[in-house]
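Here you get one chain, nothing else, as structure tokens; it is the form predicted alone.
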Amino acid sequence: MKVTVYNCRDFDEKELFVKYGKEMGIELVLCPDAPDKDNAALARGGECIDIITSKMPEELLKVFADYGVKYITTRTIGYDHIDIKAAHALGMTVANAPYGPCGVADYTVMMILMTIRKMKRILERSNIQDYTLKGIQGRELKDLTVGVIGTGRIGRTVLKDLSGFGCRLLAHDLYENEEVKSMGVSYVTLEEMWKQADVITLHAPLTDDNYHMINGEAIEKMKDGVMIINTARGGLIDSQALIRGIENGKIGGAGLDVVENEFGLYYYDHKSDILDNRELSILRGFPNVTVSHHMAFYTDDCVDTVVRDSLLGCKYFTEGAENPWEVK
């Protein structure tokens, strides 16, 4: 079996897909590249793509179901880069390549703090040597309520990294878990979440009925000087409001894995670019907004188990195995 591999990483990730192809006996295409309509033809031959998060829209899509390809691989948990319904409709089967949830709720609470400690400030201060204290007073968590909004494998994960700081816990999402409620924390309605909460961290999919969940009226019910922490999908938060919020004082800090618009920027080098995100521009300007680019997930095990996990989505697509990440 034939499987093309798209934005393969020459640093982490090519050494992997090797070790992996040559265990599980795939034929390797490794392209550095993004998968676009000049390089789809390296695809001929074969019924597997494999890719990050670059977008598939139907036309793009259709391209490589003319070349034969039937499944396409994501390394990655979310997916909404895929035009689902199209790859669908043109007999295309979907699957991610899920890791496991303590890399990202590491960097969750380690945003958590840097934010409500002011991190950004004071490193700022530190690299011009200058030592001063004012404007840099912190808070802790065990007098802060921290509402985290998604309650999957990463949400219940934070949860159980912030029982030990002794906050007061809130969650909200669509479907109850009743380990989360094992551990004390009460599911609330979002209105009562943005009543009471001091953090609020979004680890929820990205879906029509949720984008733009943080708008203008939400952040309006908000409590002054609420935190927001993003380590999920941009889309679930208006940049206008946010940048709003900060700019009028009602939200007092935000740490950002991921913002709106980002495809095409992130993971390549842009330092003399003029880049096409007036809102990510705005943002990274705040001295209480730290911005980092969609890396929560990147840790040794996260890479590891996103090349394996999806090179062996590949071999039970083609052996028509059960395959258990596939999208349906």
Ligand code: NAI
Given for the second form:
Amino acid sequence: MKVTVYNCRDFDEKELFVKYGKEMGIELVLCPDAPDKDNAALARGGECIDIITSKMPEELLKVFADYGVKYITTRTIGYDHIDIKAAHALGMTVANAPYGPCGVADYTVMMILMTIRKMKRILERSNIQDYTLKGIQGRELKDLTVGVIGTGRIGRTVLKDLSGFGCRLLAHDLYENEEVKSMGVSYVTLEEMWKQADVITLHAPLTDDNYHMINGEAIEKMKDGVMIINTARGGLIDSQALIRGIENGKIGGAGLDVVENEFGLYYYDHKSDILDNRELSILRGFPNVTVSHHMAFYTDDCVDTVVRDSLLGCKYFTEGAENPWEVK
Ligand code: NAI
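Would you generate the structure of this protein in the form predicted together with the ligand, following the form predicted alone above?
To see the whole picture, the full complex is given below, headed by that same chain.
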């Protein structure tokens, strides 16, 4: 059994792939680059490819299908970068490899704290020995209402983590979760969330229905000084509307681990390049916006689990066994 792994990082993933590949009896082709039509031939002779967040549009899926690929696993929780409908139409099975929610939840809480305490400004000042206080007074979580959108594995963990801080918690999801309710957290409509939350944190997958769920109209309805945290997917927020909201002071701060159109940018060294993502450049420049490069997942535990389970999914597929990670 052969699996071709794309975007394989030599400094953290390679050793794990070799270890788990050996344990599972899998022949591996480890490619450092993103999958494209030029390196698709590497997958010939095997049915499975293992990718990260690079775009997999229909044209590219067809190239892989022609080489005999029948199974695509993504070493991520989100799978909006893959044209699932096209993959299914080509007879391909798609799966993800969800690691534990704690890494992303920890990171979210850190982003919330950094945003309410104006940490970007504090770090920038201390780096240049500016030890003044004006403009860096923060707020306390116990005085704030935090709204969590998407109460799946990560959103629920964030709610549990935040429950120790004494803030008021609100939740919104398409489906209410009993565990969340048993924590005394109220589910509210988005309208109520916009009206009441001081901090809004996103934990829903990106779908056709929630693209730009935070847009100009939604921002208008939010509290003055609202802080927005996004560790889910960039497309959930209309970047132009976010920029306008920050410029006119409606939005008091943001913590963005993900941004729109980040594909092709993240995990590469672009320091000498002129980037084609104006919104990212503008957002990065604001003193009250912390941007990180889709890092929330990046812990020792998450990387180990995602490498192991992406291969395990390939094994299940090849053996015709039940695969808990298949995207239907
Ligand atoms: P999950 O599938 O356990 O939970 C997602 C929840 O969102 C579900 O309860 C679902 O009902 C809800 N949902 C779906 N559409 C919604 C909508 N329109 N409005 C409100 N709620 C909606 O997923 P999990 O593991 O909690 O991950 C959440 C998201 O976090 C992933 O889809 C992924 O995009 C993102 N993520 C980001 C990472 C990073 O490194 N920044 C790492 C891992 C995940």
